[in-house]
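Heads up, the chain below is alone and in the form predicted on its own; it's given as C-alpha coordinates.
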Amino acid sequence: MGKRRRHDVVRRWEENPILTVEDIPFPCNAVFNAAAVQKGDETILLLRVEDLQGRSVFALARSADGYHFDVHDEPVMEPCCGGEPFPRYERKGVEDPRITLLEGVYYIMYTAASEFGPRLALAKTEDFQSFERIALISEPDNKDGVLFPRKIGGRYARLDRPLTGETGNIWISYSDDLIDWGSSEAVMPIRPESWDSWRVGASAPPIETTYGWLEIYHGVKRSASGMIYRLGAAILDLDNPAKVLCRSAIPILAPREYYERVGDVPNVVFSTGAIMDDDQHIRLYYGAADTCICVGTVRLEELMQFCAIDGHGD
(Lines of atoms letter the chains of each structure in order from A and count residues from 1; the text may use other names and numbers.)
(Lines give C-alpha, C1' and ligand atoms only; values in the text may rest on other atoms or scores of the structure.)
Protein backbone atom coordinates (compact mmCIF):
# COMPACT_ATOMS: atom_id res chain seq x y z
CA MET A 1 0.00 0.00 0.00
CA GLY A 2 1.46 3.37 -1.00
CA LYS A 3 2.07 6.28 1.31
CA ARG A 4 -1.04 8.28 2.02
CA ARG A 5 -1.03 11.64 0.29
CA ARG A 6 -1.15 14.74 2.47
CA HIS A 7 -3.92 17.04 1.27
CA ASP A 8 -3.81 19.85 3.83
CA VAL A 9 -1.19 22.32 5.04
CA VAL A 10 -2.21 21.66 8.65
CA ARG A 11 -1.07 18.27 9.94
CA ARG A 12 -3.66 16.40 11.96
CA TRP A 13 -2.49 14.78 15.18
CA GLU A 14 -2.49 11.03 14.61
CA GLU A 15 -4.49 10.42 17.80
CA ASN A 16 -7.37 12.77 16.94
CA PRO A 17 -9.90 13.45 18.28
CA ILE A 18 -8.39 14.72 21.52
CA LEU A 19 -11.75 15.17 23.30
CA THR A 20 -15.12 13.49 22.78
CA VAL A 21 -18.30 13.29 24.82
CA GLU A 22 -16.76 10.33 26.66
CA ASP A 23 -14.11 12.67 28.12
CA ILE A 24 -16.62 15.11 29.64
CA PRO A 25 -17.30 14.23 33.28
CA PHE A 26 -20.84 15.63 33.35
CA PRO A 27 -23.80 14.48 31.18
CA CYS A 28 -23.84 16.13 27.75
CA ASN A 29 -24.60 15.56 24.08
CA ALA A 30 -21.39 16.75 22.42
CA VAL A 31 -18.22 18.82 22.84
CA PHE A 32 -16.78 21.12 20.16
CA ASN A 33 -15.16 24.47 19.34
CA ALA A 34 -12.44 25.08 21.93
CA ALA A 35 -10.88 28.43 22.80
CA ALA A 36 -7.18 27.97 23.59
CA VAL A 37 -4.48 29.83 25.50
CA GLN A 38 -1.06 29.04 26.89
CA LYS A 39 -0.74 30.01 30.57
CA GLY A 40 2.80 29.31 31.71
CA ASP A 41 3.54 25.63 31.16
CA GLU A 42 -0.15 24.78 30.88
CA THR A 43 -2.47 24.73 27.88
CA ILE A 44 -6.01 25.75 28.76
CA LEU A 45 -9.06 25.05 26.60
CA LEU A 46 -12.49 26.57 27.11
CA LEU A 47 -14.83 24.04 25.56
CA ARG A 48 -18.26 24.56 24.06
CA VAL A 49 -20.33 21.67 25.36
CA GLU A 50 -23.96 20.97 24.51
CA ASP A 51 -25.82 19.86 27.62
CA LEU A 52 -28.74 17.45 27.69
CA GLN A 53 -31.20 20.34 27.32
CA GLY A 54 -29.57 21.30 24.04
CA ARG A 55 -28.02 24.50 25.43
CA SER A 56 -24.34 25.32 25.07
CA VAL A 57 -22.21 25.75 28.20
CA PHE A 58 -18.47 26.23 28.73
CA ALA A 59 -16.22 23.63 30.32
CA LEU A 60 -12.55 23.98 31.21
CA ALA A 61 -9.76 21.58 30.24
CA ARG A 62 -6.06 21.67 31.17
CA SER A 63 -3.01 19.97 29.70
CA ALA A 64 0.74 19.84 30.34
CA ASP A 65 1.59 18.92 26.74
CA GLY A 66 -1.22 20.47 24.67
CA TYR A 67 -2.56 17.09 23.53
CA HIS A 68 -3.80 15.17 26.59
CA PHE A 69 -6.43 17.07 28.58
CA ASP A 70 -8.26 16.74 31.89
CA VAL A 71 -11.71 18.32 31.99
CA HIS A 72 -13.18 19.95 35.10
CA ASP A 73 -16.07 18.14 36.74
CA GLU A 74 -18.65 20.91 36.15
CA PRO A 75 -19.21 23.71 33.60
CA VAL A 76 -17.45 26.98 34.41
CA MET A 77 -19.99 29.15 32.54
CA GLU A 78 -23.65 28.42 31.86
CA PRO A 79 -26.44 30.58 30.41
CA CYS A 80 -26.88 33.46 32.84
CA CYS A 81 -29.83 33.29 35.25
CA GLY A 82 -29.38 36.63 37.01
CA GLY A 83 -28.21 40.18 36.37
CA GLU A 84 -29.76 41.98 33.42
CA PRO A 85 -29.48 41.97 30.47
CA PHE A 86 -27.70 38.61 30.10
CA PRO A 87 -30.46 36.09 31.01
CA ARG A 88 -32.76 37.27 28.23
CA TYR A 89 -30.08 36.97 25.57
CA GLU A 90 -28.46 33.70 26.70
CA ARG A 91 -31.58 31.55 26.88
CA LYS A 92 -30.29 29.22 24.18
CA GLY A 93 -26.76 29.10 25.51
CA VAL A 94 -23.26 30.56 25.43
CA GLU A 95 -21.38 29.56 22.30
CA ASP A 96 -17.99 29.55 20.52
CA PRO A 97 -15.64 31.25 23.01
CA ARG A 98 -12.36 32.89 21.99
CA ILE A 99 -9.70 33.81 24.58
CA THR A 100 -7.34 36.79 24.25
CA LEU A 101 -4.70 37.78 26.80
CA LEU A 102 -4.86 41.57 26.81
CA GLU A 103 -3.21 43.88 29.35
CA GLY A 104 -2.75 41.01 31.80
CA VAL A 105 -6.39 39.87 31.69
CA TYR A 106 -7.87 36.91 29.83
CA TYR A 107 -10.86 38.20 27.89
CA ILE A 108 -13.43 35.78 26.50
CA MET A 109 -15.48 36.91 23.52
CA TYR A 110 -18.42 34.59 22.96
CA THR A 111 -21.84 34.37 21.35
CA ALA A 112 -24.96 34.88 23.46
CA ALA A 113 -27.71 32.84 21.81
CA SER A 114 -31.43 33.45 22.17
CA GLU A 115 -34.65 33.61 20.19
CA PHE A 116 -33.68 37.19 19.33
CA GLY A 117 -30.63 36.07 17.38
CA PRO A 118 -26.91 35.78 18.19
CA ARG A 119 -25.05 38.67 19.82
CA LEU A 120 -21.42 39.07 20.83
CA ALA A 121 -20.69 39.18 24.55
CA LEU A 122 -17.54 39.72 26.59
CA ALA A 123 -16.37 38.15 29.84
CA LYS A 124 -13.04 38.08 31.66
CA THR A 125 -10.98 36.02 34.08
CA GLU A 126 -7.56 36.29 35.64
CA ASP A 127 -7.27 32.77 37.02
CA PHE A 128 -9.76 30.56 35.08
CA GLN A 129 -11.51 29.88 38.38
CA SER A 130 -13.91 32.82 38.48
CA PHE A 131 -15.44 34.42 35.40
CA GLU A 132 -17.07 37.86 35.17
CA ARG A 133 -19.43 38.96 32.42
CA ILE A 134 -18.71 42.48 31.18
CA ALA A 135 -21.27 43.41 28.52
CA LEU A 136 -23.19 42.49 25.41
CA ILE A 137 -21.16 44.23 22.72
CA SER A 138 -23.01 43.88 19.42
CA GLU A 139 -26.42 43.96 17.82
CA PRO A 140 -27.90 40.79 16.27
CA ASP A 141 -27.09 38.95 14.04
CA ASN A 142 -23.39 38.99 14.85
CA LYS A 143 -21.00 36.11 15.63
CA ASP A 144 -17.36 35.05 15.33
CA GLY A 145 -15.92 37.87 17.41
CA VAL A 146 -12.18 37.83 18.14
CA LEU A 147 -10.26 40.42 20.15
CA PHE A 148 -6.80 41.64 19.14
CA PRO A 149 -4.17 41.10 21.88
CA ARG A 150 -3.10 44.76 22.00
CA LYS A 151 -4.42 48.19 21.14
CA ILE A 152 -4.03 49.46 17.58
CA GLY A 153 -3.74 53.19 17.11
CA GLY A 154 -4.64 53.67 20.77
CA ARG A 155 -7.90 51.72 20.57
CA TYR A 156 -9.01 48.17 21.19
CA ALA A 157 -9.84 46.23 18.02
CA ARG A 158 -11.92 43.21 17.13
CA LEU A 159 -12.97 41.19 14.11
CA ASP A 160 -16.55 39.99 13.80
CA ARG A 161 -19.08 38.64 11.32
CA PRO A 162 -22.40 40.50 11.04
CA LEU A 163 -24.87 38.88 8.68
CA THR A 164 -26.12 40.56 5.51
CA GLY A 165 -29.11 38.49 4.51
CA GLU A 166 -27.77 34.95 4.45
CA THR A 167 -24.16 35.85 3.69
CA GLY A 168 -21.51 37.06 6.08
CA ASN A 169 -18.19 38.88 5.70
CA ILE A 170 -15.41 39.69 8.19
CA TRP A 171 -15.43 43.23 9.60
CA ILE A 172 -13.19 45.16 11.98
CA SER A 173 -14.41 47.55 14.71
CA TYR A 174 -12.70 49.68 17.35
CA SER A 175 -13.44 50.69 20.94
CA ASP A 176 -12.06 52.90 23.71
CA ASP A 177 -13.52 50.78 26.53
CA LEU A 178 -14.22 47.27 25.12
CA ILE A 179 -17.97 47.93 25.46
CA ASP A 180 -18.98 50.48 22.82
CA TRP A 181 -17.71 49.64 19.34
CA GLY A 182 -17.66 51.56 16.07
CA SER A 183 -15.51 52.88 13.18
CA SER A 184 -16.38 49.61 11.46
CA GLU A 185 -14.87 48.56 8.14
CA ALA A 186 -15.31 45.50 5.94
CA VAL A 187 -12.05 43.50 5.90
CA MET A 188 -12.53 40.18 4.10
CA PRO A 189 -15.50 39.49 1.84
CA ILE A 190 -16.76 36.16 0.59
CA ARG A 191 -15.36 35.04 -2.75
CA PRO A 192 -17.97 33.88 -5.28
CA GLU A 193 -17.29 30.51 -6.90
CA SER A 194 -14.66 29.69 -4.26
CA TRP A 195 -14.46 27.46 -1.18
CA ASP A 196 -15.44 30.47 0.98
CA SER A 197 -18.29 31.70 -1.22
CA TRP A 198 -21.20 31.75 1.27
CA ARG A 199 -19.82 32.96 4.59
CA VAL A 200 -16.46 33.80 6.13
CA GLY A 201 -15.72 34.46 9.79
CA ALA A 202 -12.79 34.94 12.13
CA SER A 203 -11.74 31.73 13.87
CA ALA A 204 -8.77 32.07 16.24
CA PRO A 205 -7.88 35.46 17.73
CA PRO A 206 -5.24 37.27 15.63
CA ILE A 207 -1.62 36.31 16.30
CA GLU A 208 1.01 39.03 15.94
CA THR A 209 3.94 38.00 13.72
CA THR A 210 6.74 39.78 11.90
CA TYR A 211 4.69 39.41 8.70
CA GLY A 212 1.54 40.99 10.15
CA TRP A 213 -1.49 39.76 12.05
CA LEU A 214 -2.08 36.08 11.28
CA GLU A 215 -5.80 35.41 11.14
CA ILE A 216 -6.99 31.84 10.76
CA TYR A 217 -10.56 32.06 9.51
CA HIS A 218 -13.33 29.73 8.40
CA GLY A 219 -15.04 29.75 5.05
CA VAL A 220 -18.35 28.14 4.17
CA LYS A 221 -19.57 26.89 0.82
CA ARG A 222 -23.06 25.70 0.02
CA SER A 223 -23.32 22.32 -1.66
CA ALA A 224 -26.22 20.17 -2.83
CA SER A 225 -26.02 18.16 0.40
CA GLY A 226 -25.44 21.07 2.81
CA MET A 227 -22.73 23.40 4.05
CA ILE A 228 -18.99 22.62 4.02
CA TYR A 229 -16.82 24.42 6.60
CA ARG A 230 -13.10 24.78 5.89
CA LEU A 231 -10.24 26.84 7.34
CA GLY A 232 -8.05 29.40 5.63
CA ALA A 233 -5.33 31.89 6.60
CA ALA A 234 -4.75 35.58 6.00
CA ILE A 235 -2.17 38.18 7.00
CA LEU A 236 -3.44 41.63 8.03
CA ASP A 237 -1.34 44.78 8.24
CA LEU A 238 -0.04 45.38 11.78
CA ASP A 239 -0.90 49.10 11.83
CA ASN A 240 -4.05 48.91 9.70
CA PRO A 241 -5.61 45.45 10.06
CA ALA A 242 -8.41 46.42 7.69
CA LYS A 243 -5.76 45.92 4.99
CA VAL A 244 -5.33 42.29 3.90
CA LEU A 245 -1.76 41.61 2.80
CA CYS A 246 -2.40 38.06 1.64
CA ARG A 247 -5.13 35.42 1.83
CA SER A 248 -5.02 31.73 1.06
CA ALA A 249 -6.64 30.80 -2.22
CA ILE A 250 -7.32 27.25 -1.07
CA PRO A 251 -8.09 25.91 2.42
CA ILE A 252 -5.37 25.06 4.92
CA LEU A 253 -7.67 22.43 6.46
CA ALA A 254 -10.78 20.76 5.06
CA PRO A 255 -13.07 18.02 6.41
CA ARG A 256 -11.65 14.73 5.12
CA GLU A 257 -11.46 12.34 8.05
CA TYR A 258 -14.47 10.34 9.21
CA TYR A 259 -14.70 12.30 12.49
CA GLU A 260 -14.81 15.57 10.49
CA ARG A 261 -17.36 14.39 7.96
CA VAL A 262 -19.81 12.47 10.17
CA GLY A 263 -21.39 13.96 13.29
CA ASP A 264 -24.11 16.31 14.54
CA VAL A 265 -23.24 18.76 11.74
CA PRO A 266 -21.36 16.93 8.96
CA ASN A 267 -18.46 18.28 6.90
CA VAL A 268 -17.19 20.79 9.45
CA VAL A 269 -13.75 21.85 10.67
CA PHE A 270 -14.20 24.98 12.80
CA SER A 271 -11.52 26.57 14.95
CA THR A 272 -11.85 29.04 17.82
CA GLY A 273 -8.33 28.74 19.20
CA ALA A 274 -4.69 28.56 18.10
CA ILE A 275 -1.43 28.83 20.02
CA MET A 276 1.92 29.79 18.48
CA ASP A 277 4.95 28.68 20.47
CA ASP A 278 8.24 30.58 20.67
CA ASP A 279 9.60 28.52 17.76
CA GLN A 280 6.65 29.67 15.57
CA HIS A 281 5.05 26.24 15.74
CA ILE A 282 1.25 26.60 15.74
CA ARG A 283 -1.18 24.25 17.44
CA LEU A 284 -4.62 24.70 15.90
CA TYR A 285 -7.56 23.43 17.96
CA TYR A 286 -10.75 22.78 16.05
CA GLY A 287 -14.19 21.27 16.36
CA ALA A 288 -14.98 18.42 13.99
CA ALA A 289 -18.54 17.84 12.78
CA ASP A 290 -19.81 19.68 15.90
CA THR A 291 -19.15 16.44 17.78
CA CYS A 292 -15.55 16.36 19.04
CA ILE A 293 -12.36 18.42 19.38
CA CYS A 294 -9.16 17.85 17.41
CA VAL A 295 -5.75 19.43 17.01
CA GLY A 296 -3.47 20.04 14.05
CA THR A 297 -0.04 21.61 13.71
CA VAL A 298 1.68 23.86 11.20
CA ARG A 299 4.70 26.16 11.19
CA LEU A 300 4.29 29.85 10.47
CA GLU A 301 6.77 29.62 7.58
CA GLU A 302 4.58 27.01 5.91
CA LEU A 303 1.53 29.24 6.13
CA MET A 304 3.49 32.19 4.79
CA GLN A 305 4.75 30.19 1.82
CA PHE A 306 1.24 28.98 1.18
CA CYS A 307 -0.15 32.47 1.46
CA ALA A 308 2.55 34.02 -0.72
CA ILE A 309 2.04 31.47 -3.47
CA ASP A 310 -1.72 31.00 -3.37
CA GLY A 311 -3.06 34.09 -1.67
CA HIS A 312 -3.74 37.63 -2.77
CA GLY A 313 -4.67 40.89 -1.18
CA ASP A 314 -8.19 42.28 -1.20
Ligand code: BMA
The other form holds:
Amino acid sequence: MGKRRRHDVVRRWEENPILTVEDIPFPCNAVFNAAAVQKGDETILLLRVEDLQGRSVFALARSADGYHFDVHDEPVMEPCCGGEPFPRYERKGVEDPRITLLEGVYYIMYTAASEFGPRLALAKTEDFQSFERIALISEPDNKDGVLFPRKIGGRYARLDRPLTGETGNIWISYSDDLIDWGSSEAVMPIRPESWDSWRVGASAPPIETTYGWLEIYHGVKRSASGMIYRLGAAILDLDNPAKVLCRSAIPILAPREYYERVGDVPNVVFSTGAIMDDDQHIRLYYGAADTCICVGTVRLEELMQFCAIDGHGD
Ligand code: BMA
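For comparison with the form predicted on its own, produce the structure of the form predicted in complex with beta-D-mannopyranose.
The next block holds the full complex; its first chain is the one shown before.
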Protein backbone atom coordinates (compact mmCIF):
# COMPACT_ATOMS: atom_id res chain seq x y z
CA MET A 1 0.00 0.00 0.00
CA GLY A 2 1.39 3.39 -0.88
CA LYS A 3 3.94 4.76 -3.24
CA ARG A 4 7.65 4.18 -2.89
CA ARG A 5 9.88 6.77 -4.45
CA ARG A 6 13.25 5.50 -5.48
CA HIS A 7 15.74 5.95 -2.61
CA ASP A 8 13.14 6.27 0.18
CA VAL A 9 12.55 3.10 2.20
CA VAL A 10 9.34 4.66 3.58
CA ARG A 11 6.31 4.29 1.25
CA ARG A 12 4.13 7.38 1.03
CA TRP A 13 0.38 6.93 1.37
CA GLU A 14 -1.12 7.55 -2.06
CA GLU A 15 -3.67 10.03 -0.76
CA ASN A 16 -1.16 12.25 1.03
CA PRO A 17 -1.53 14.73 2.54
CA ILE A 18 -3.96 13.25 5.07
CA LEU A 19 -4.70 16.56 6.81
CA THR A 20 -4.55 20.13 5.53
CA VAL A 21 -6.00 23.44 6.77
CA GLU A 22 -9.18 22.54 4.88
CA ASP A 23 -9.78 19.76 7.43
CA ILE A 24 -9.45 21.99 10.49
CA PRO A 25 -12.83 23.26 11.74
CA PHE A 26 -11.44 26.53 13.15
CA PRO A 27 -9.46 29.29 11.40
CA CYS A 28 -5.75 28.51 11.01
CA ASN A 29 -2.69 28.92 8.80
CA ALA A 30 -1.24 25.42 8.85
CA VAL A 31 -1.42 21.98 10.44
CA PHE A 32 1.71 19.83 10.85
CA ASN A 33 3.94 17.80 13.22
CA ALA A 34 1.40 15.58 14.99
CA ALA A 35 1.92 13.23 17.94
CA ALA A 36 0.47 9.79 17.19
CA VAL A 37 -0.82 7.01 19.41
CA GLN A 38 -2.90 3.87 18.96
CA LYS A 39 -5.60 3.54 21.63
CA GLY A 40 -7.50 0.31 21.07
CA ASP A 41 -9.01 0.41 17.59
CA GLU A 42 -8.49 4.11 17.27
CA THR A 43 -5.55 6.13 16.01
CA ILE A 44 -5.28 9.48 17.75
CA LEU A 45 -3.23 12.40 16.48
CA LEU A 46 -2.46 15.47 18.52
CA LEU A 47 -1.99 18.09 15.82
CA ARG A 48 0.13 21.18 15.90
CA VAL A 49 -2.12 23.81 14.37
CA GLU A 50 -0.81 27.30 13.71
CA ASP A 51 -3.56 29.86 14.35
CA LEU A 52 -4.09 33.04 12.37
CA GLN A 53 -1.94 34.97 14.82
CA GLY A 54 0.96 32.64 14.00
CA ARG A 55 1.01 30.78 17.33
CA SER A 56 0.60 27.05 17.55
CA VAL A 57 -2.10 25.25 19.53
CA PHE A 58 -2.88 21.53 19.83
CA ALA A 59 -5.97 19.92 18.35
CA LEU A 60 -7.19 16.34 18.37
CA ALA A 61 -7.93 14.07 15.41
CA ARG A 62 -9.28 10.52 15.52
CA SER A 63 -9.38 7.75 12.96
CA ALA A 64 -10.61 4.17 12.70
CA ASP A 65 -8.12 3.19 9.97
CA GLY A 66 -5.11 5.43 10.65
CA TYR A 67 -5.48 7.24 7.33
CA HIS A 68 -8.79 9.15 7.42
CA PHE A 69 -9.17 11.51 10.37
CA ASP A 70 -11.89 13.62 11.94
CA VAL A 71 -10.70 16.73 13.74
CA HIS A 72 -12.36 18.06 16.91
CA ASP A 73 -14.08 21.41 16.70
CA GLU A 74 -11.92 23.22 19.25
CA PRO A 75 -8.22 23.11 20.22
CA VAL A 76 -7.45 21.02 23.32
CA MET A 77 -4.36 22.95 24.46
CA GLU A 78 -3.77 26.65 23.87
CA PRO A 79 -0.86 28.85 25.00
CA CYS A 80 -3.12 31.20 26.92
CA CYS A 81 -4.66 28.60 29.14
CA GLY A 82 -2.12 26.75 31.25
CA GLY A 83 -1.86 27.90 34.85
CA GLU A 84 1.29 29.68 36.09
CA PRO A 85 4.11 29.61 35.01
CA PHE A 86 3.13 28.27 31.57
CA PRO A 87 1.63 31.34 29.78
CA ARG A 88 4.90 33.27 30.13
CA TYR A 89 6.89 30.48 28.46
CA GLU A 90 4.23 29.62 25.87
CA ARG A 91 3.66 33.15 24.59
CA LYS A 92 4.72 32.10 21.09
CA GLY A 93 2.82 28.84 21.23
CA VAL A 94 2.88 25.15 22.06
CA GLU A 95 4.73 23.14 19.42
CA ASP A 96 5.72 19.68 18.22
CA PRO A 97 3.94 17.35 20.69
CA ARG A 98 5.12 13.76 21.20
CA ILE A 99 2.96 11.24 23.05
CA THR A 100 4.27 8.32 25.11
CA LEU A 101 2.11 5.80 26.94
CA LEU A 102 3.95 5.22 30.20
CA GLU A 103 2.54 3.37 33.22
CA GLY A 104 -1.02 3.77 31.89
CA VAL A 105 -0.82 7.54 31.34
CA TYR A 106 -0.42 9.36 28.03
CA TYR A 107 2.40 11.86 28.51
CA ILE A 108 2.84 14.71 26.06
CA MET A 109 6.29 16.18 25.76
CA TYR A 110 6.20 19.41 23.75
CA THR A 111 8.05 22.62 23.05
CA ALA A 112 6.98 25.73 24.95
CA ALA A 113 7.94 28.63 22.68
CA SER A 114 8.52 32.17 23.93
CA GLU A 115 10.89 35.10 23.60
CA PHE A 116 13.00 33.37 26.27
CA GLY A 117 13.71 30.54 23.82
CA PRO A 118 12.25 27.07 23.35
CA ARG A 119 11.94 24.84 26.43
CA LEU A 120 10.61 21.34 26.92
CA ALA A 121 7.32 20.97 28.75
CA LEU A 122 5.34 17.97 29.94
CA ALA A 123 1.57 17.46 30.06
CA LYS A 124 -0.61 14.39 30.48
CA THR A 125 -4.00 12.97 29.67
CA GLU A 126 -5.71 9.71 30.48
CA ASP A 127 -8.75 10.06 28.27
CA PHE A 128 -7.89 12.64 25.56
CA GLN A 129 -10.68 14.81 26.95
CA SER A 130 -8.92 16.65 29.73
CA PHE A 131 -5.26 17.63 29.44
CA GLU A 132 -3.13 18.69 32.38
CA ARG A 133 0.20 20.49 32.20
CA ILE A 134 2.75 19.05 34.62
CA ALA A 135 5.95 21.11 34.42
CA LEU A 136 8.51 22.91 32.31
CA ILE A 137 11.31 20.39 32.26
CA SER A 138 14.30 22.04 30.58
CA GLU A 139 16.14 25.29 30.22
CA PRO A 140 16.28 26.99 26.81
CA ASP A 141 17.39 26.25 24.07
CA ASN A 142 16.04 22.75 24.06
CA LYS A 143 13.60 20.98 21.72
CA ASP A 144 12.72 17.55 20.35
CA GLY A 145 12.06 15.89 23.70
CA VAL A 146 10.81 12.29 23.55
CA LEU A 147 10.00 10.16 26.56
CA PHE A 148 10.86 6.45 26.64
CA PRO A 149 7.80 4.22 27.26
CA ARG A 150 9.29 2.54 30.35
CA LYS A 151 11.92 3.11 32.99
CA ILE A 152 15.47 2.16 32.09
CA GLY A 153 17.76 1.13 34.93
CA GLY A 154 15.08 2.22 37.40
CA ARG A 155 14.70 5.76 36.06
CA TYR A 156 12.58 7.57 33.51
CA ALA A 157 14.51 8.52 30.38
CA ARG A 158 14.15 11.06 27.62
CA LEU A 159 16.03 12.13 24.51
CA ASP A 160 16.32 15.81 23.78
CA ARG A 161 18.24 18.29 21.67
CA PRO A 162 19.97 21.16 23.44
CA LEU A 163 21.48 23.66 21.00
CA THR A 164 25.25 24.05 20.94
CA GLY A 165 25.68 27.41 19.26
CA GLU A 166 23.69 26.96 16.07
CA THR A 167 24.08 23.22 15.73
CA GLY A 168 22.57 20.53 17.91
CA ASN A 169 22.99 16.87 18.83
CA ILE A 170 20.78 14.26 20.46
CA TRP A 171 21.25 13.82 24.23
CA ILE A 172 19.73 11.59 26.88
CA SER A 173 18.69 12.54 30.43
CA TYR A 174 17.19 10.61 33.33
CA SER A 175 14.69 11.41 36.05
CA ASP A 176 13.11 9.85 39.15
CA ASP A 177 9.91 11.90 38.95
CA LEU A 178 9.60 13.12 35.31
CA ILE A 179 10.16 16.70 36.54
CA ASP A 180 13.82 17.04 37.52
CA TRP A 181 16.19 15.67 34.89
CA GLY A 182 19.92 15.02 34.95
CA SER A 183 22.75 12.50 34.38
CA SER A 184 22.82 13.86 30.82
CA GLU A 185 24.94 12.24 28.15
CA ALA A 186 25.47 12.93 24.46
CA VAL A 187 23.97 10.14 22.33
CA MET A 188 24.15 10.96 18.65
CA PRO A 189 26.10 13.79 17.04
CA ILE A 190 25.73 15.48 13.70
CA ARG A 191 27.77 13.99 10.85
CA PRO A 192 29.69 16.82 9.18
CA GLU A 193 29.93 15.02 5.83
CA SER A 194 26.25 14.03 5.59
CA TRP A 195 22.58 14.93 5.15
CA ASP A 196 22.43 15.33 8.97
CA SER A 197 25.38 17.72 9.21
CA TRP A 198 23.73 20.78 10.79
CA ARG A 199 21.34 19.48 13.44
CA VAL A 200 19.87 16.18 14.57
CA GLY A 201 16.89 15.69 16.87
CA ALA A 202 14.68 12.85 18.03
CA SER A 203 11.47 12.64 16.02
CA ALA A 204 9.06 9.94 17.17
CA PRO A 205 9.27 8.60 20.75
CA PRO A 206 11.48 5.47 20.92
CA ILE A 207 9.80 2.19 19.98
CA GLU A 208 10.98 -0.96 21.79
CA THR A 209 11.98 -3.75 19.39
CA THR A 210 14.00 -6.94 19.67
CA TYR A 211 16.87 -5.10 17.97
CA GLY A 212 16.91 -2.26 20.49
CA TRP A 213 15.11 1.09 20.75
CA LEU A 214 14.08 2.23 17.30
CA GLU A 215 14.54 5.98 17.12
CA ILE A 216 13.32 7.79 14.04
CA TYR A 217 15.12 11.09 14.02
CA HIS A 218 15.44 14.16 11.82
CA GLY A 219 18.64 15.43 10.32
CA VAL A 220 19.12 18.94 8.99
CA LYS A 221 21.50 20.12 6.33
CA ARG A 222 22.09 23.77 5.60
CA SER A 223 21.94 24.68 1.92
CA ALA A 224 22.40 27.94 0.03
CA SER A 225 18.64 28.48 0.16
CA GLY A 226 17.84 27.26 3.65
CA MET A 227 17.60 24.11 5.71
CA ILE A 228 16.65 20.68 4.35
CA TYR A 229 14.92 18.41 6.90
CA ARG A 230 15.13 14.67 6.30
CA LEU A 231 14.36 11.61 8.42
CA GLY A 232 16.69 8.82 9.47
CA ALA A 233 16.57 5.83 11.81
CA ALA A 234 18.84 4.59 14.57
CA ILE A 235 18.85 1.66 16.96
CA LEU A 236 19.82 2.36 20.58
CA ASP A 237 20.86 -0.26 23.09
CA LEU A 238 17.89 -1.41 25.20
CA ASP A 239 19.73 -1.23 28.54
CA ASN A 240 21.93 1.74 27.74
CA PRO A 241 20.23 3.92 25.12
CA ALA A 242 23.20 6.30 25.08
CA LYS A 243 24.84 3.59 22.96
CA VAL A 244 23.99 3.80 19.24
CA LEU A 245 24.05 0.31 17.72
CA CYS A 246 23.13 1.29 14.21
CA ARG A 247 22.33 4.48 12.28
CA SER A 248 21.04 4.87 8.74
CA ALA A 249 23.77 6.16 6.47
CA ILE A 250 21.21 7.73 4.14
CA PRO A 251 17.74 9.14 4.94
CA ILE A 252 14.69 6.88 5.25
CA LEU A 253 12.56 9.74 3.88
CA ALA A 254 13.56 12.98 2.18
CA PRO A 255 11.44 15.81 0.75
CA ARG A 256 10.68 14.92 -2.86
CA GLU A 257 6.94 15.38 -3.39
CA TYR A 258 5.48 18.80 -4.18
CA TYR A 259 3.73 19.01 -0.77
CA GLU A 260 7.07 18.37 0.97
CA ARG A 261 8.98 20.80 -1.21
CA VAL A 262 6.56 23.74 -1.21
CA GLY A 263 4.83 25.35 1.76
CA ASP A 264 5.47 27.69 4.69
CA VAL A 265 8.92 26.14 5.17
CA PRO A 266 10.12 24.38 2.00
CA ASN A 267 11.97 21.05 1.91
CA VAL A 268 10.78 19.69 5.23
CA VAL A 269 9.69 16.22 6.32
CA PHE A 270 9.46 16.29 10.12
CA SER A 271 7.97 13.50 12.20
CA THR A 272 6.75 13.62 15.78
CA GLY A 273 4.85 10.34 15.82
CA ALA A 274 5.13 6.75 14.60
CA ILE A 275 2.99 3.73 15.44
CA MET A 276 4.16 0.14 15.12
CA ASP A 277 1.32 -2.33 14.73
CA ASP A 278 1.42 -5.93 16.03
CA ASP A 279 2.57 -7.16 12.62
CA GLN A 280 5.57 -4.79 12.85
CA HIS A 281 4.28 -2.42 10.22
CA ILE A 282 5.17 1.15 11.09
CA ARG A 283 2.96 4.08 10.24
CA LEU A 284 5.10 7.17 10.20
CA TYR A 285 3.17 10.43 10.54
CA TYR A 286 5.03 13.51 9.42
CA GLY A 287 4.60 17.21 8.80
CA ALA A 288 5.37 18.29 5.24
CA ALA A 289 6.76 21.76 4.53
CA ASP A 290 5.32 22.93 7.89
CA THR A 291 1.96 23.09 6.09
CA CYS A 292 0.19 19.72 6.13
CA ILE A 293 0.32 16.21 7.60
CA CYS A 294 1.25 13.04 5.71
CA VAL A 295 1.75 9.37 6.47
CA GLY A 296 4.14 6.76 5.15
CA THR A 297 4.62 3.08 5.97
CA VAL A 298 7.58 0.78 6.37
CA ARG A 299 8.12 -2.64 7.93
CA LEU A 300 10.49 -2.88 10.88
CA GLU A 301 12.47 -5.54 9.02
CA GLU A 302 12.97 -3.23 6.04
CA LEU A 303 14.17 -0.44 8.32
CA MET A 304 16.62 -2.79 10.01
CA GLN A 305 18.10 -3.89 6.70
CA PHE A 306 18.29 -0.27 5.62
CA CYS A 307 20.09 0.79 8.83
CA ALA A 308 22.55 -2.06 8.49
CA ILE A 309 23.82 -0.79 5.13
CA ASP A 310 26.98 0.95 6.19
CA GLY A 311 25.11 2.26 9.18
CA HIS A 312 27.31 1.90 12.20
CA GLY A 313 27.10 4.43 15.01
CA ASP A 314 28.98 7.67 14.38
C1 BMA B 1 12.19 22.73 13.65
C2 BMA B 1 10.92 22.67 14.46
C3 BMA B 1 9.76 22.10 13.68
C4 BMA B 1 9.70 22.53 12.25
C5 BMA B 1 11.07 22.45 11.61
C6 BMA B 1 11.09 22.93 10.16
O7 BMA B 1 13.14 23.53 14.28
O8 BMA B 1 10.61 23.94 14.90
O9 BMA B 1 8.56 22.48 14.30
O10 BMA B 1 8.82 21.67 11.55
O11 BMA B 1 11.97 23.24 12.37
O12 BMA B 1 10.71 24.28 10.07
